[in-house]
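Only one chain comes next, encoded as structure tokens, the form predicted alone.
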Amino acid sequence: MARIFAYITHKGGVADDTALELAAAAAQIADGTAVTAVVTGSGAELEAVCAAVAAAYPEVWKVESPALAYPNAEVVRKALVQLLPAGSVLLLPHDTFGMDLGPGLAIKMDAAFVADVVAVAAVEGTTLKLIRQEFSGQLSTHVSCDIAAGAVLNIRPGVCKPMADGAAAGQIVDKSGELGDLSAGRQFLEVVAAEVGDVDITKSDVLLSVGRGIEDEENIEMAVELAEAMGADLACSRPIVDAKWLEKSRQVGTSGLTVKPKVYLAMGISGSFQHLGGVKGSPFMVAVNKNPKAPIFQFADVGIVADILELMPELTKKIKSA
């Protein structure tokens, strides 16, 4: 079996919810491999990322230059190639980061690549049978792929449940030293802070989130009304924002707020993963969708087919009644 590594994503000396997730991940390819975590930054933050890190992982790297201090996939990409020997497999969360750094890195490793998988159906000797998603979460693609020169693995954050942590800490390897030149051309001016509008859905410990299916603006007044009625925070999908029914400090995603809530009503939400990148804590998530198929079904703890339209109304007067 290859040698199994996971990119650690981190903000803030706190590692990503994915770090988790990850290690479960692995777990179901490794066969009994030890999996190698790979942490890279600069200073403080890195040091209490990869302590809290060992005690899921029997090994970390530690990846430190003031060229790492901030995420550029450019940089880390050639420190990866720099480090990981030849043949290993590395896994990534699916996310904007992940998405930037995966398919160049698979390139300079030679190795193959295969994006937004969603489970790992099967390992057969060098041969993984995975599961991904295209059309927007509308079809199933199952992929065979062979780990033998190594691979490329960008797994969909959520889509795994968090390896708890272990009882004893994994040891921490500083590979620092092995560093050549990381000189990119791609360089890091400045951190541009999300707008934050008269709420601020990022501390909400309850959200109802709308997404197509509400289907016309003057019925973003029922979401309005059942979200108050149940206490919680408005917010939306993407297309919400594009079509300016609500403001863009209301949406949830990759290319909108990060929220982790206690609670996640997604009303009319398909759930791409796009949308669900932008989840994270593992709420309790109720999906509401009339169609059957949807993929926020399969991330969901309660999922309802119905038609938002016609639920949110009822739900509202239940909620007032009770």
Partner chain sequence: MEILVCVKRVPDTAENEFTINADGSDIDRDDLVYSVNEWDNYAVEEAIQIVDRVGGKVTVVAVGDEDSEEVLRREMAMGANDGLLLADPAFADSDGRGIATILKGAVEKGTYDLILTGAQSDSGAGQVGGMLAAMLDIPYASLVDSIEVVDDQSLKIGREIEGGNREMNSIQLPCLLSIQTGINEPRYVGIRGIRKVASVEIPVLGSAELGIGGAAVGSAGARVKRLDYFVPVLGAGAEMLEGSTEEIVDKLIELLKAKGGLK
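Can you return the structure of this protein in the form predicted together with its partner chain rather than the form predicted alone?
The following holds one chain only.
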């Protein structure tokens, strides 16, 4: 069996939640062989993350360089190509960093690549059977992946139950000395923080959230009226922001805001993982969608198959008259 590695993303000296999720996924593939965590970065933050991660991984590779202070995927890729032995299997989180790094790294390692893995179904010799999703989560597929020559596997955040940490007392191995040239054609400049909007939907108890099912900009008014009648704040999925029908500060999801309401009413939202990834705290979720097969019905507590353009005005009227 090839050596198995998990790349640990971190911020402000704290390892991402995916650190323990990847440990769990790797354990499934590793079948008893030890899994090594790889942490790149610099300074005290790197030290802190390595120490924390050693509680879950038997071995931690510390990779330090000023060039790695910010995780620029092009630079990290060079470092990993220099350090990982031929034929390695590397697990990455399928987030905006893993999406940036994984595909190109797989080419440079001459390894197989599987994006956005939601489950490991079986391990048969050097063939993995993995579960993915297509068509915006409407259908799942089993894929087989031959890892004999190595593999890069991007694991969807939040799908693997995190490994319980604390037991490993892992050894930290400093690999920084093995690094070569890390120059790249892409330089990180700065992070620009998200704009703050007039309503803070992260603090709302009740959210009425609209998706592409709203169909037209002029129908937004219908949702505004319903939200008002309910005493809810208005939120939305990404396509509504892309179309500039509502401001970015109302977008729920991985590339928007993480909300923790008590009640979440999803109107014409299909239920992609990027959207639902921003809904935390297990709210009471109601989904209204005209497609009975919409994935959102699998996550919601209550579902209604209906046209939101008909249902919303009815609901507004009834609430107002009560």
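Positions refer to the first chain, counted from 1. If you superpose the two forms and keep the largest set of C-alpha atoms that fall within 1.5 Å, you have the rigid core. Here the structure is a predicted model, which is why all the values come from computation and not from measurement.
Large Cα shift (2 Å or above) at residue 110 between the two forms, core-fitted:
No, residue 110 moves less than 2 Å.
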